[in-house]
Every structure is written in C-alpha cells, then in structure tokens.
Amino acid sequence: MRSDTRRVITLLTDFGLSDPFVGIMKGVVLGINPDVALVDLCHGGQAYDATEAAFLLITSYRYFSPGTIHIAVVDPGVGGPRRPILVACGGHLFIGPDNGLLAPLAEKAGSQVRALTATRYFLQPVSATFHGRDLFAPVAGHLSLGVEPACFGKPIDDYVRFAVPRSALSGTSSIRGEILHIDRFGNLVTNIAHVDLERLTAGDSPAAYVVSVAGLEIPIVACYGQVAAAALGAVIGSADYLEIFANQGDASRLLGIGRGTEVVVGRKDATPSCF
C-alpha cells in the first residue's frame, strides 16, 4: 500500500443527495486527513439493493490507482448484528457492511477480509442508524493516513457470500442474462459481458445477433448513433457489458421493464423466446 497522505477515497452509497449524509461522511474523513482526495462514485442507486451496488463497485474500482480506499454503504441491516468489514483486494481497500456487498471482491484470489472491531478508530458514540459516519468514514480516514489494515481487526472467512447474477450460455447459440442496473439515461445494463458475447459470436459479426427482451428483437450495434432517434438498440457499454438503449430516449420507460428482467442474445434466425 502507498504510504503517502494524498490518498484517494471513493464513496458509493444509496443515500442520494437531498440529505446531508454524504457531506457529513466527507466531513468526518477530512477531519482525520484534510489532504485526502474524495471522489463520489455513486449515490443514486436503488435504495437497500446491495446486489446492484456490488455490480457498480466491481465495474468501477479498477479505474482507480492501487492504494485507493473505497467506502461502500448500502446497508439495510445497519444497527443490527451484521458486521462492518474491510476487504483488501488487488491493491485496493474496501470498507462496508458484511451483507454481501463486498463479497465479489472478497472472493477474488489473494483477497483478505477483516472484521472491523478496533473501536478506538470509530466515532463515539456509534449511532444505530448511521454507520457510514461513525464506522466506515473514520476507518477510511485512518487508513488514508497509513494505519495498517491489521490494526482494525482480525481476518475472517465467514463473511456473507452471494454472487452477482451471471449470464449463461443456453445451448450453443444463445446467452441468457438479466438487467442488473438502470443508469441515469434509462439504459438497461445487463450482466452479459463483452467477453461472453465474443465467445457466442465466435468470429461472426455481432450484427448477426439480436437481443430478445419484452417480446421484441433489438439489434446489436456499435454505438448509440447507429439507430434512429428514439429507436431501440443494444451496445457494449463503457463498463464492458451489453446494455439496451433508446437513442436520445429512455429505454426503461419505453419498454416498461426494469432490473431482473430476462434478456436473451441469439442469432437473428434462431432467437429463443424469453417467455
């Protein structure tokens, strides 16, 4: 880990920006290390949904340099028996609740998970409703000053596990996945990764395949502008996952579907039904 004080800390929460919660967390961090660089990753995801937050985190963290500290707080069990944990993964540090949110990172080879038990690094008294302020933010602040992860608690291996839903081959000619995230523009981001699509097409042009969802067949294109305004298309987005869009429109509203909806990719002449 880097030892200098100019560390980067990212924040991912479901707090939104209409309340002062995110700003308060930043105030706690800056009170411990005023030289830290704070980055808002996302605060507008689905409330209480650790699965979506996990997907956003694992598709984002790699764009930050090693040594970055990530606070992730989507925490419907705050104040209950769930533990606060610290995950070291790929040169990054992740702090959050033990509710599965950090499990995809904890499962990576070489990762280590610790329960946060060193109360001397917490704000006191610890609120039953705002661990982002009283536990996660101060731990991040102290980590940014160079306090070693071992100082915060012992390693554990009984953390909560769940897997972000993955797409799967259906036979040899199609992939079945689902919508995991709806972005600010109404784009429907699926769990069908670029690499999985390449395996399916196996040298064929992606244009020979279509996306079947909500009873429609949607073409796969290279960029948004390849379909007419308000028309539907599917494209590999910036996170390297297939997403369904409406050019200059809102695909989520147009199709009337959301997270969890099944999506199938197959050849134009042999697309299986979603239903």
Given for the second form:
Amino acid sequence: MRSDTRRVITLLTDFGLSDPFVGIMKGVVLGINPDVALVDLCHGGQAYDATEAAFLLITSYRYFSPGTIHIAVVDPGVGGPRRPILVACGGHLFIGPDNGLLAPLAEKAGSQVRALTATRYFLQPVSATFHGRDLFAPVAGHLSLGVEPACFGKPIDDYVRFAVPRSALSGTSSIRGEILHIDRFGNLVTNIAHVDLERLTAGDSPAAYVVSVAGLEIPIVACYGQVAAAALGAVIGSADYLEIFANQGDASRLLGIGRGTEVVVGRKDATPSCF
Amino acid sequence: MRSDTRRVITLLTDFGLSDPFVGIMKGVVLGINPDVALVDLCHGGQAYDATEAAFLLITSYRYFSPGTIHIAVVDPGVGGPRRPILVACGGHLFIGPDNGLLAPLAEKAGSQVRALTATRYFLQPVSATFHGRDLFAPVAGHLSLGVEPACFGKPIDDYVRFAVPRSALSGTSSIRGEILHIDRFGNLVTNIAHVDLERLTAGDSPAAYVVSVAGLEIPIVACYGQVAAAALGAVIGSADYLEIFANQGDASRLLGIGRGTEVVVGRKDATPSCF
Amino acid sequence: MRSDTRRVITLLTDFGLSDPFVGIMKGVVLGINPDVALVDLCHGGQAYDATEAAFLLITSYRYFSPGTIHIAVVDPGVGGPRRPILVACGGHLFIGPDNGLLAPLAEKAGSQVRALTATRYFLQPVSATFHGRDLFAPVAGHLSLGVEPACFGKPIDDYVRFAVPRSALSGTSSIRGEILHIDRFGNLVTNIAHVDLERLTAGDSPAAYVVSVAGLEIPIVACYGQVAAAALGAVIGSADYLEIFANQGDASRLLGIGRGTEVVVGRKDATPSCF
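Since we've got the form predicted alone here, give me the form predicted in complex with another copy of the chain too.
Below: every chain and molecule of the assembly, starting with the one above.
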C-alpha cells in the first residue's frame, strides 16, 4: 500500500448508528478492498429525507480529496423501480439511489451519470430492503480497486432532478430563502449562499442588512462571539451558507422553528437600531 | 502491510458513542496492532441486553470476511465471576463475556469455545468495570497479530447456553414468533426466519399468508413500496427474518408495541380480503 | 507504510454525529495524510462544555500510544480572540482551543504549550465558525507527517488555566467532591480519584466508608455485582475515579441528580449497618 494510493470511501445514510447497518456496509467494502479508509459523513439526519441529505452531501464532499468515493443512501424507494446510479463529478465518485439525492452533483457542468446495471458486482441475492449492503457498498469497493465507472453501467441523462430548494432574489433589495438543516447546536442553516449574499450587498457592509425570520430581525455578524451569550445572530456558516444561531445556545429551540421556515435578508430600514 | 493480511476487528457494545469507552478500546487495539481496520458494528442497543446484541451479531458477522475478529461487550456481570471467552466459528473469531451473548455462535457445528485465562495478554491491572478495555481489546489486538487462539486459554464446553428465543411451528399451518429488535426506522424485526417461512408456505405464494400482531392482520409483500405510504406491511428483511414495517413511517410507533410482542404468521382465512 | 510508523489521530468534540462536521475533519486530515488511523474518542458530551470534555480527555488519552495526536474541539469562542494551541504532554500531542479544555494537560510537569500561529498550515480561508476543519484538522494532519511542533508556533506560558474542579479533603476523615460526568449507563462519575480515596482510607477497608449523596448513604464495593440488581453502590470506575452506579440500572435517573452535585466520602458512623 502506498500513501498516495489509499482510497477513501465516505458513507452518508439515514441509518443511524444504533443498528449494525453501517457496520455491515463497511464489512462488505473491506471484504473487497481491506486497505480502503472508511469515513462516516453522517447517519443521523431525518429518516427518508433525501433533500436534507443532498444538502449535507454537496456542502461536505469538497473537503475530501479528488478520487474519494461517496456512498449516499437515503432510499425510501429501495426494492422498487428506482435505479441505482453512479455520478462522476469534479474527480469525486458518488453512488446512491436515483431519487434526487445526487441530483445537485449530477447537474454540475462536466458531471457524468451512469445507471448501475452490472449485477456481477452486486452481492447475490440482492435483498429488497438493503441496497446499501448488496449494491452500493460492493460497487464502491470495486471502484476503490480501480475498476472503471464504465464497467458498472451506461451513461444516462434522465436521472431524477429533484433539487435542493434554492433561495431567490426578491426585488432588488432582498433574498428569500428557507431553513434547510438544523445542526446539533440548534443552528438554523439556510439555503442563502455566501455568494448570493455578497451579490445582494454589492460591497456594502453586511451590517447594513438584517435577517427576518419568525417575526424577528436578526443582525448579521462575523462570528458567534459578536452577540451576547444566548442572543441571536446570523453568520456565514462553515458550509458557506447563512445560518441563524444563538451564541452558546440553541436557536432552533429558542425560536421554535424548524426546516422549511422562510427566511428573508433585507436592508435595515431607516428606524434607529442598536445593531 | 499487504492488502491480503490487513485484519479487521469489529466492535459491538452497549456503550453508546457519547462516552469515550469505544474510542479507548480502539486505542488499546491500535497500541498492539496499528495496522488493523476497526469497524463499529453498533453500540446503541438497549443497555445490558445480551439477547438483542446476540441477535444483531449473528445476523451481521457473515458480511465480514473470514479471519475477522469480533469484540462483543454487553456485560452486566463485568467484574464478577462470569468468564471471558473466545469463540472460533466459521473462520471468524468472537470475544466477549460468557453470558449467552456468544452462545448462538458457540452452538454452531464446528465451533470451538475457549475460556480466556492467559492474563499476560491483559492490560494490568484489570479493572472491575471495563473488561472491554482491559481484556477483550488487548486479546483482539494480539489475535490480529497472529497469536493462536490456543495461547489464550483452554477449550471449554460448559459455556452459558442462553439462546435467542426461536420461533416455532404452531400446528401445521402457522408460525409463532416474537419481536426481537426494533431498528432505527421503527421496523419490528421478528425471530421468524425466511427459511422457516418458506417451510410453512411450502411453495405457496406468501401472499396467501398474513402476519397477525397487536390484533391486526398485515400482508406479506416483497418490498416496502408495495404498500401505500404509511401503511403496514411485512417483508423478509435484510437479516433474512420477517419484519413488520410502515412504508416511509415508523411501525413501532404506529402499533405502540415493542420487543417481546408475539407475532403469528398464518394462512389468510376464507373471508374476502383486499390484499 | 510500516506498522511502527502508522500514526493515530483521535477526535473529541461536542459536534455529535448527526452532522457531517466530524466526517469533514477526517476528510481534511486524510487529504494531508491518507495513512493515518482516525479514532473517535467521543462527540456527544454537553454542547459548549469544556470542563466535561477536559475530564473525558485526561482520563482517556493514556490508553493510546505515545505519538498519538489528539484533536479536542469544544469551542464556544470559535472565531473570536481565543487562541488555538498545541500541547505536548507525555509523548502525546494535543490540539484545541485555548479555553481551558487542554489546561489539565498543559499543567503537567514537562508539558510544553505553543500558540498555533503558522497560518500556512491552515485551510484558507479560515472560517469564523469551524476551526476544527480549517485549523485543528490540518495541523494534526501535518503533525502526523512528522512536521515538528516548533514549526506551528512559539511556546507560550499564559494559556487559560481553567481546571477541572478537584475534590478536597474535608477535615481528616472525609473527602468532598462533585459529579463531573454522567455516562451512558447513568453512572455518576465523581472527581474523587482512587489515589485520594486510598489516602483517606490509609489501609483500612473501603467497606468502612460510605458515599453520601442526595441524602443517601451508599456502600463502596469492588464491582457492580456486589449489590443487588437495581441497588445503588459506589465503585472505583474504569477512569480511576469513584463512581455511583445502580446495578444493571441507571443511577442518574434513580437519584434524579446530575453534574455538579456534591458527593462526600466518609467513615461509616457507629450505628449498626447492613453493609
């Protein structure tokens, strides 16, 4: 084994960690390629929720080296007609069900999508309930050994295009988005990207803008510590999306809001403000 | 290190992941053999419940390659007189307390059970509360380096025979079993094995049979998607046991039942059915 | 890769495992050194609680081999003025925020503390919210490749000295401490160290002493099984601190007490006792 050839395989599922599902998938991979490095991306999102999983995957994969293989299994349609697919995107390989989970990656310029049809790489018999084990894990194992994507199936163009909701400019002076993910700290991660916020502010200080959510106006700051303990703020989070936080607290619990809640960023009005 | 010699060690405990117990065990193993691949099987089952853990272990280990070493620690009697044992079964090695957790493996034809008595392989001093760290982890580490099972202790035959409850034929036309495990999705996994169901149906379509549980009759289908969203069905799950599910829902919450609940599979009566 | 050179990196955070934060940190490390062995110490402690994390770290790290690199990120001040530091202690290297989390290690005789200032080793741009990814993970990766600690910054002496609360002798016949951590089983781990208990009992049997907590007197025993099922006892736990347990039960739930509760160990009075 050479350092420069050790392959990394990540796993993102909705399986949780209290069952042996994720461990079993790793057993299958290691049975094919014992030298691979396996990394859990996360397994604790909302069960069956491919949208949230898609958001977590697109904001995470780029911290891995090109050549990494990502298995993503949030798969309520397992055993039914939905296809298993392989997406090559920016030097990374993604394997998962064709239910929209991989759509944001498939839609990037230069990406290639294949249907996984080469059953000789699957565990036999393929169960009706656990394609993570019988199909996605063994394909990842063989990919990590250097088997070419083309060996697993033909390119397709009609994959499911179920995208993560995008934020949108509303007039010229505000952006309308929504909460896509609540993290372990209760931070409310929106779909308002840093780049879109910069386009809105066009060189102005973000301090001239506020975030409106749940009837409140929340200041945009540069780091958590710029608001008092337990106070609310909004910050460009680590995924480069705007997120609402409570300093050393739990914004989700404090505001009593969750995924899907509308969030608007706009210019502060002319009334006095303590920001 | 050669690919074909990298050993895999799995860990199944009731330690959860919020404490450093599992991480510490891995530290001990890596201190002995830094090249081993460590895989978490699961750590989140019911505390102290060796029966559930035994079921998860026997339905999981076969997805790992022969030569894999499995550490299983659900061990309410730690520090007391119960012995630590090593079971060789089908090319796999299992280490854990002699409290029934490894009994289903020990009882297989060709298995060999040893008491772990060679204290020179243990961390010293051995604590009264954490044999996972002081005893099972170091034994696994040394086994992974190629130390022979015979070095750790003599064969025994009087291990604890506390088996996972088995389902049973009830007359000639039904099987009576119980719920052994509830997974992360709320699926109710029974102890009715696929092979036993096939013996019952004897070539008939499973659709001619129903699952009776909690006063309801539930159809047997081939995959989750064959019932409507949120509706109940029964399917041969990935562990090859019958499980009751709610499509994209949580059968355990829906039915309000848990482990130990009786489940009967029988022929549908002659009354009209919408199945 | 040689067995004797494979480096181990552990991770202790308050990030939980339902978000991809920990996985992303591993991706950054593996991008720098794909041969490293990554071990999760724990990620599920109380959010923002550096004291509990410090206790878990100092009672865990010694089960790893010297040469291990430990990343510890409980970091409510991320993005603010608090410094990132590197502590060399007993052959181990520790990386984390300078908020007291690493203070018990920094204060050991022979330890050396450095401020991490060499931005060329950081991911750029460094975010204001996720230094685990942008700063601590890449520094750990480079350390694991053999880059010397001196390359990352200069020694400092004014690190934050926020120590884990210590137990104290109260008169000559008792020790007063508090509950520092509640583990997954509901065991109440105190800050009364084994060595301090031995100093108190001075050769007497621990059975001559009792633990007073929440108005109850609890016997000190040698292992869980020495009290009846569900009964309370106190034992020297695996971290070498006194802990209060309920045999096969949950002492925290039973007693309705939590972190910070006072615990006193004293000689049993002369009144008859069933101990």
